[in-house]
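A lone chain, given as structure tokens: the form predicted alone.
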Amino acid sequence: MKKENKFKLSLQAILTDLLFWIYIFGCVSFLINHWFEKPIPSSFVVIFGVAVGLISFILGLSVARKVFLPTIRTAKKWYKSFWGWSVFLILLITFVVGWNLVEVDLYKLFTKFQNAGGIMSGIFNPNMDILIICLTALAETIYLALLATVFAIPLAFILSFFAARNLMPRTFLGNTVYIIVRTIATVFRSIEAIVWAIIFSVWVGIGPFAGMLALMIHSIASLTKLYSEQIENIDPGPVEAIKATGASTLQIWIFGVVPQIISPYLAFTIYRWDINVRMATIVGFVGGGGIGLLLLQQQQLLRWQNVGIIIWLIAAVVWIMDMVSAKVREKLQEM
């Protein structure tokens, strides 16, 4: 192993061990404060975490040693080694912290069912008198999702070529474009559609247009990632063959890349429309229009029978869309 590579691995291992044990002691500190109301200073957490992390690394027993720099001691089975029980500890303590943070209460879950009696009664006794109103709002939701997907496709298609590592040259300009496109796609995808809906509801006003814009932005970012990853997994043979003929970059993309990605692109697009139909309902809760907005209005008025018919219609459309999109994707994969 080269010295530079070994130094890099050692640095990664040490940092991993330090963060690993700081996290464990941080969780212990939280639980002690949560259960006994005895706060532990953050400095103590860091000191203990660093100390245990360094000791376990030096002794060759740590998790990071197992991952980056295996030793004879880390070669043992997990239940006979320090690193194995360390992993078990972090999983256990993460579960316990999550249980306490989320405030899981099984007693309430199984004994307070009567609080939701009105809702359940409304769901199983839907008000058919507002069926036409609901169908109109549902159609708005479906078309909202459709337009969001249609507008997102060309932009995501173009951006995906610039976000594919195997197509961008290893030059300063190529690396810069690749990093910028991937970063923008990641940031925009990490912001949920419901947040975009809030932004556009203020920007263009409450209604389906705001919902469509929100889903479009999120779809562009998500499809760019899916499309670019598909490009990165193509067979490089045709690309190299066309490049050898002296073809331009655009010709390489058109004749060497596009034929290999059409079918998966169509499958991803149909799946995204399926997702957008479901997300459009949630987007409606913050002013994005469609049946989600109608559902919010009826829920605020405590008209549970009206809520019932809306829920059944949403469930029916999602089920139909799921079945249809699955069949279409199956056929496309056979092409």
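It should be emphasised that the depicted structure is a prediction, and the values quoted were computed from it without experimental measurement. Residue numbers count along the first chain shown, from 1. Basically, rigid core = biggest C-alpha set you can superpose within 1.5 Å across the two forms. First, how it differs from the form predicted in complex with the partner chain.
Rigid-part membership, decided by the better superposition fit of each C-alpha, is shared by I252 and Q305 in the motion between the two forms.
Smaller rigid part rotated by 10 degrees relative to the larger one between the two forms (C-alpha superpositions, whole degrees).
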Contents of the next structure:
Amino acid sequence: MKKENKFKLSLQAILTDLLFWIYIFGCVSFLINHWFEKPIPSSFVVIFGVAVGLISFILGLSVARKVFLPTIRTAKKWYKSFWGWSVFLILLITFVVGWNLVEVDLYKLFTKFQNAGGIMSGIFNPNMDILIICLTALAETIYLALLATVFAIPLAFILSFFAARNLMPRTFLGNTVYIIVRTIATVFRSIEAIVWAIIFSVWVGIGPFAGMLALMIHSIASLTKLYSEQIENIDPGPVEAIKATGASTLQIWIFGVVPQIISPYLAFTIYRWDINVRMATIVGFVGGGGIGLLLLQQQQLLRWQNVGIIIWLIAAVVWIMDMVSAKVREKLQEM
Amino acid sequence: MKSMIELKNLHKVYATGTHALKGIDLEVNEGEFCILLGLSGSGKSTLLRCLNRLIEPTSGDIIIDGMDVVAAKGKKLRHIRRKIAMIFQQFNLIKNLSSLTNVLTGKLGYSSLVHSLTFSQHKDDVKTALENLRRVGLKEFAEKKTRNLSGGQQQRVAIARALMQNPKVILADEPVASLDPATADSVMRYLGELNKSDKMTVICSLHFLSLARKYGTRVVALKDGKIVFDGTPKEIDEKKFKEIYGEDAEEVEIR
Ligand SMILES: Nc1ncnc2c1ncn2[C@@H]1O[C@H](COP(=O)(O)OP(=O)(O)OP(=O)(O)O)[C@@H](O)[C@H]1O
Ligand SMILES: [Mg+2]
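Could you give the coordinates for the form predicted in complex with the partner chain, as opposed to the form predicted alone above?
So here's everything in the complex, that chain up top.
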């Protein structure tokens, strides 16, 4: 092993051990506060964590030693499995803290069913009178998902070429473009569509247009990523062959790259529309219009029979979309 | 005789540090059928790919048909490339396009973007492409997707694509290495014919001495990035063979 490499590994190991034990003591202090209402100062947590972490690392007993520096001889005898016990401890304590944070209450789950009686009976007695209104809202949802997908396709298609490592030359310009497109796509994708919907419902007002914009942004980002990964997986042979004929860069892309990606692109796009229809419902909840917004309103008015019909309609659409998109993708595979 | 290809002190060092070509000096005349021999890793593919700049040579000169290949950039480089066709071991066709479209891509170097997007509308291009397919005996396969063709047929489509370029030079990198002996011979025969009747200069790397003897007018052997033999196929006796392939090698004949 190289020297600096070992130094780096040791540093990672020490930091891991310190965080490991600070976390354990942090959990312990939370539980003490939760059960006995005795607040523990955070300085205590840090001091104890650092102390135990350091000692176990120096003695060669720690988890991080086992993970990062397995070649280093660890101590023998009973305490040699100390790392195993600490892993057990951290899992146990995480579970206990989780149980308390989430307020798991099995008693409520098994005894308070009658509270859900209203919604349950609503589901089984849906109000057919508002069917037309619901279908209108549903159409809004489906069309907004469709438009979001259709608008996203050309942009993502073009961007994906600039986000594909194998197409961008390793020059300063090529690297810069690649990194910028990649980073923007990653950042935009990591922001949930629901957050975009909140932003756009303020920007253009509550309604399907806000939902469409939210889904579009999210679709562009995630299709760019999926598409560009597809480009990175193409067979480089034909691209090289087209290049060798004296073709220009654009011709190389159109004749060497596009034919290889067109059918996976279609599959991804249909899959995306499928996802967008589902998300359009959720996005509606926060101001994106469509059936989601209607569902939210009826739920707040406690009109359970209206909620019932909406739930049935959403389920039907999701089911049909799922089936259609699976079928189409299957057909594309055969192409 | 006119010199077609001229290499002077050509070096290639890969980013990994591999010194794949160590000062290649070579002159190939118009109309020669030059076979490249050498063990795996000796630098045959690297040399062929330097000739049309699919790989950037590290230093040295490449002159093809009087044009400076190393100095060429952009449009100039593309104009040089269209005169140098390349045939690959893996055929490198676009598998989900028809044979005809694949052959038409050979014309890309001569076409504007708009022209190339409407290839199928240009009667003369299609006619030339069909004529080239007929030359390699595949006229009735024009509309077939190349995915459904056999290896030998795919390589013939690739030859038709090369013909589309109307090239002066054909570079072939192990064109028959993934074919059975009989098919290999028929593909080599097409290359031989282009060399003889169309006066195209061919540089072709091979692994089989029998094919080299049958089709080559000249053999150049590489070892560790250097030329270790340059002569006629007849001159390769057992001693020369061992020099090229190492002491333990035995000549295995296929055919
Ligand atoms: N892209 C690359 N990056 C780094 N090294 C490479 C690359 N391509 C080839 N090499 C190295 O350069 C040397 C020559 O390789 P080359 O492919 O030219 O040999 P070859 O004679 O064509 O062999 P084969 O008969 O197996 O095709 C080898 O050592 C190889 O490992
Ligand atoms: Mg090779």
